[in-house]
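A single chain, nothing else alongside it, follows as structure tokens in the form predicted alone.
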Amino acid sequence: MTINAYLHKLSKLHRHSQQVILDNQQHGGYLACPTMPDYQFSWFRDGAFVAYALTLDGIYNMVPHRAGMSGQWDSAMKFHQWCARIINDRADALERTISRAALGQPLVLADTLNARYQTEGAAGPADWPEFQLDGPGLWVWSLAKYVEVCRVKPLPADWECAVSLVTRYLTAVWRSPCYDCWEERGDDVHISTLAAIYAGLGAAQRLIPALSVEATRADIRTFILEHGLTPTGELAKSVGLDMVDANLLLAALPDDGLLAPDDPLMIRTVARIERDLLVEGHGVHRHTADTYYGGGAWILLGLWLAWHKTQTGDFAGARKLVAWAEAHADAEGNLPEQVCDVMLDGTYYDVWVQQRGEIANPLVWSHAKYLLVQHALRGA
């Protein structure tokens, strides 16, 4: 393949990724996947990464918008407005949760934030592992980048209210077991979730300097170092587990992350992720116990590892993972959630297909990760 053909291929997939994301925004929220019924909702977590990717992509690759601004920035703004509205609408319930936590009383799940919502803002059906704490933390982290890049000043009153409320909520409940970002193991405390909260609290203080979060961030860091490591010194998937999860890449988020990309603890963690979960010539599995659709290699995780490699200067390694992801785009340019050419336990693949249909495609989060890596590789 010539260089020009390669660049054309990248450009085509880049443009299609922009379009997939923009086409799947409704009322401000982003559908996780338009073709899978269980994914026709908007998550704080997924949407936070999508909005973050659009914020950066809009700097150099502006999609024209009738208002004369970047189409990506307009889309991200609508998502942040959507999140703020949902959080503010839940203010009474979240205040009850904060009060119960202060009294040492157990959580009432009806008074917590849901993980997924219908795009008009209604909570998703109740038969879902809804209690997840990474999403609101990641929303604040994503919002801070949008505010920085788009020079939003002063912070809109409703955004400030939502940031302040969700900061107090996360400060009150961060120790609580919840479902992880894969919506599994609801009785555990997950290190990636704590890292998301840590980043969100740091971003909240940048947005509203009067907030006092440093003590909580210090407590989270201490808790992770005391309870969140494997016996061999990597970040653990969850407290008490001697295994890693690819979602631990979240510990090195830019700006307010728990660890710098070159921190020795992060280096050890990524090395084990690559040893246990990266298949040479393929992508990245979620964790070694994964059986969802047979435990295939996830496009978004391959791209996430590529994004991390750009932060450590390994641009060749990043491009290798990007090429793998590009090779799994379908004829229209859609990137799926995962691929089944390498599976941890293929006996589960047909079970999941029968239960939920084919693997989600396109997965909007996968396309967002593609935009993030392309931004990071720009000029490299």
Given for the second form:
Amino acid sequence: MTINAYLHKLSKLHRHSQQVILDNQQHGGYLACPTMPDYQFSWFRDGAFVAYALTLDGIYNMVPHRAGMSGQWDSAMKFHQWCARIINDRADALERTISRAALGQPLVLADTLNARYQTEGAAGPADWPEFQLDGPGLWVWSLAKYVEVCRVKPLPADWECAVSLVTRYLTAVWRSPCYDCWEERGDDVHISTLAAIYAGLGAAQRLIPALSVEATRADIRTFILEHGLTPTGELAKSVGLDMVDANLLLAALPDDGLLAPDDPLMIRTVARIERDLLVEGHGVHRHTADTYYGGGAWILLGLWLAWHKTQTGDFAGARKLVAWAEAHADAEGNLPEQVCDVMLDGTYYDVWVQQRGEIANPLVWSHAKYLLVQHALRGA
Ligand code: BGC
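Shown: the form predicted alone; wanted: the form predicted together with ligand BGC:
Full assembly next; the chain just shown is listed first.
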């Protein structure tokens, strides 16, 4: 089949998702959302999923690229270069953090990786919950997929340098409380963050076999099993909290995830996510205490649960969630961050609109999750 015939077969939303992502890449980084001022930055976490989605989408749905490769792969490569540059440029600061952690000294925020960066590479404005550890782990996890699919061999020296540095950084600081992937609860240790680090370390070892990550991975696993479960035996949102969070889907990431999708612990966790956070026909909330824009249902979480369901063989359940997400694309095909048909606490909606403007739309990461599920449903 010719490339044009492939593209023709794709749904409008699939093609629009590719376009939204490619249009919002600048200097290698991806804007989280082009229309919301607070989100006109690039995050490791959002970008890691975007690059992962493009890596897979580029296999079958190549967007023609002038260099003869897929536009998606070119874009993913530029993002990985962008991350590697940011990390390598901060090598001295990260080395200071690694030394402090080894001496048991308190960490200094200025010497850690930021959560959001301007696409030119400078750190975003300081008034943000910057210390987050899932993003660098997810970057390595995403990079390993790119390297495997696109057969990048040998690993470019600057990527190798960045992966080694991030591995040592995460190995040194993984026990530290930090903000979670929702940029909340900075004094807690989050199980989803640990799961992202766990996956990132596994991916690092696949990329650079000489790295030694097994002891840390074993420590993280033991820590989670000892301190990261709810009284009823699900993965907990954070240490000491009897609550789940939809971000615990991170525990079953493909390739290097903490748990297999059909592991009994994962099954119990997803069952509680569905019980506490999935409103039938209305998508998935982040957690029961969410008040951000009233705490609506997140498009990317509905799609993430769908992606997870494709991994457990529940394709009908996955399609239902995909249809829900598709029904919430606006007239142009843009997918927002969340929809507020059902809010956990509607009194907060206006507070956030006044602070940040309308709900982020399009959210580039939502479109990435759409591509991921489409890839997983291909041929199912
Ligand atoms: C979300 C983060 C995300 C950021 C940019 C925040 O509101 O909680 O997960 O990285 O927006 O999309």
